[in-house]
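Just one chain is shown here, as structure tokens, and it is the form predicted on its own.
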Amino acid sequence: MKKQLEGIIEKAAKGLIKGKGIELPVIVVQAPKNRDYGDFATNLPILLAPLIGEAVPKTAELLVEQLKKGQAANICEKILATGGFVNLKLTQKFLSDHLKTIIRLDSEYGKSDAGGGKKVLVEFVSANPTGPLHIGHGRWAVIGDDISSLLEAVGFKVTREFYVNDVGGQIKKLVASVLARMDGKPVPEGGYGGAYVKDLAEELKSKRGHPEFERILLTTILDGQKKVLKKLDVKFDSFFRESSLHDEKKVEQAVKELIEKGHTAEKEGALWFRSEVLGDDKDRVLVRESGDTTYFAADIAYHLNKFERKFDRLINVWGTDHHGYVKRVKVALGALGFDPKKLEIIIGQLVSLWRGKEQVRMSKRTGEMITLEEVVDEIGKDATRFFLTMASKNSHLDFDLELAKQQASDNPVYYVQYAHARICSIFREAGHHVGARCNAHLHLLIDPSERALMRALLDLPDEMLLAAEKREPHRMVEYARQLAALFHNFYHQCRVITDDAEITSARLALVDAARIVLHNVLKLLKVTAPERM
């Protein structure tokens, strides 16, 4: 609705620009803080007043009167002039209208092909295979799986990828940790020495002295980390194992190639990669003293090999602990002639864990560090989901274990998922009357609650797009709470099932068009659209 507005207001202002070789600034159309002024507002006379050489309120004034003569008198019952900006109130009859789209469209409502089928690549959790996903790890796994399924639904071919970092330091630890588990002997300096090590002793006893003990140690735990996804419903395209990477010499190719290219130096024993002169803080190492490659070199390969893989678009969601990596990788491509432009990087925040008032930080059951398996556990996928993601991608998140659990309006998902289940209930008790809904007099609607609750409905296409162009899932779940309490609101004000057919089917067709949104954006979280709670 807002870039169909957007169209009309900047069609309305050319017609006070013409011929006057003045560029129009950019048009954004939302909706006022104060509802009493309309539907949805643009601050563009305040912007356009200079250029035109008017005062903004007669700028505003202007506007309005191209407006009147326009597609928008079509659409809008009132168009007025507050100070710098320009109101505008939608009529009825397009409200009304829409309810009928949105019962057509059912669950394809706020999908759109906004990215043109263009492929994007989005990985994602990438924990090293070494133990249990923590709280951390499960947020990155919601916010990456929900930024892909927003894009899947503006029309983006999408893949997910966890990438296994299965080489290195922190490995061979592992692999020494648990032989030292097995033979009974303490776990050597800068080890793993957590429960969970012992278990998998036991578990892969009879393993020891395989030939590729290591590989079955790290399948073992990566099968671990699948299965707790899986109880998240985070599902992944592919696993890409960096090992891949070394097997297939793609390592050295990359750093081969930076040495063509004149990109690096050699010192203190070590290969660098002269980054610093590229706009990185400092040089990085390449090819280690002891001609080992570092993780970095294996990063770089890594993004290569996504670029050759023909992707449009590169999306990472990587941890707090990643924050210095982005600017060497960015430049690194850059310096092997790719756009480092099309790589975006999220950075994902922390988490704290809570009861109530008190932290918990380390587990009832082990005495240890809480695993995301635990949380899973305790409080349901729904609930895990819809909190992981409520908080700004960019925001450290503290999440309330004790209030995720609780059946009342004061927790969010409980307060979204029985809007739902009521409006089902509604329809159990309607019996007869649902039928009656598909020619409703939708011109009954009159009520400020109804009206409402229609004009949040008009916005999950424009929600749905923004949130997946500013990759925020955490939008979706503000605007689920806010439907939910708009139409809880209109289900106190205003009774479905009356001695009135017409207002009855009026109503019943409303109450659809709200089920329909919330379900579509629920799924769209993989969070339970419940009938019954």
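Keep in mind it's a predicted model, so treat the numbers as computed, not measured. The term rigid core refers to the most C-alpha atoms you can superpose between the two forms while keeping them within 1.5 Å. Numbering follows the first chain given and starts at 1. What changes on going to the form predicted in complex with the RNA:
- In a rigid-core overlay of the protein, D400 has its C-alpha displaced by at least 2 Å between the two forms.
If the structure you just shared is the form predicted on its own, then what does the corresponding form predicted in complex with the RNA look like?
Just this one chain is shown here; partners and other molecules are left out.
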């Protein structure tokens, strides 16, 4: 809708600057915070006035004049200049006719083909297979999955990938810890001491001494991680194992390529990537004194592999504890001749888990932790997903289990779900009326609460596009809450099923459109849209 209006305004503005050799500023259409002004507004007169040498109010008037000559006149009941803004108010007919579009498109409403089928790889979670997932992983799982879903909804072809760091010192420590447990010995210094290690030792007792013990152990842990992800409805297209890069000598090759391109140096017995001269804070080790490659070397190889798979865009979702890592990866890819701009690394803040006033520490090593699975089992998938999506990724998230459980009844997730269930309830009650909405008398939807609801329903495609572009799924939660609030308000203002068949049909159409939009948003976020509660 915004894009459509931008086009209309651009046309009108062109009429104003015709033959003056002026370049038009970028046209921005926004919904004014104060809706008394109208449904949409543009600040174009403020930007345009100095260019055409007129006063701002005069420019606004001129723009209004032009707009009234064009297509805007058909869809707007008011086109007003107020100060430096031009405000547009849509007609009742335009808004109510749009309900038909929503009902026709149904589950497709909101989607677009803005992505043009471009291929995107979204890498997220990527936890080490050294223990169960915790709430922090849950946040990336949900946000990464939501971003993927948003991109799909706006026309990208998305691959969801989980990178499995199944190589290295941490793995060796884990193996040693499990073996020690089997022998009833204390875990070695710096090893893993969590209760789950004991469980693993018990579970894999019969595999002790098996030539592929390590692989079996890691697979067992990974399976556990997959199980939780499934409970959260997160499905990956691929689990990419770091070990496969080593098996195929890809890490060696990547290092070799860096050597050949003159980006390495030998110091203190190790091979370093000379990243400092390329803008990194310091040089980084690729091959240790021991001869082993580092995690970083493998990660370069991994990203080379991603580039080789011909994606149009690569997105990584990482925790802030990895932010220092961003520069070196990008610098390395640039050094190897790839465009680092194609790789977008999204950094999210951490989650801390609370039980009331008491913070729950999460450390795999001490074993004092609550797993993601326990959280999901305790408060449910819907609430977990909703809560983890709700906050902006830039905000540190305090997740209070007690609150999430205790306030189960006036939890925001139920608020939105309830709106959906209420609508479904109306349709159950309406029964035979349902068919009537095809010939609904939509011009009867004139109550302010009806108008506000229709106006909000119009926004879904814009909201989805913006959320996808900004990689900010929490916007969809915000939108859903606002929409639910508008519906609940309407519900109290207007009765849907009445003796008046015409009003009933119109309101059923409105409510049906609201149901569709709520359903589509909830489905996008993989939160259940219940028909009754």
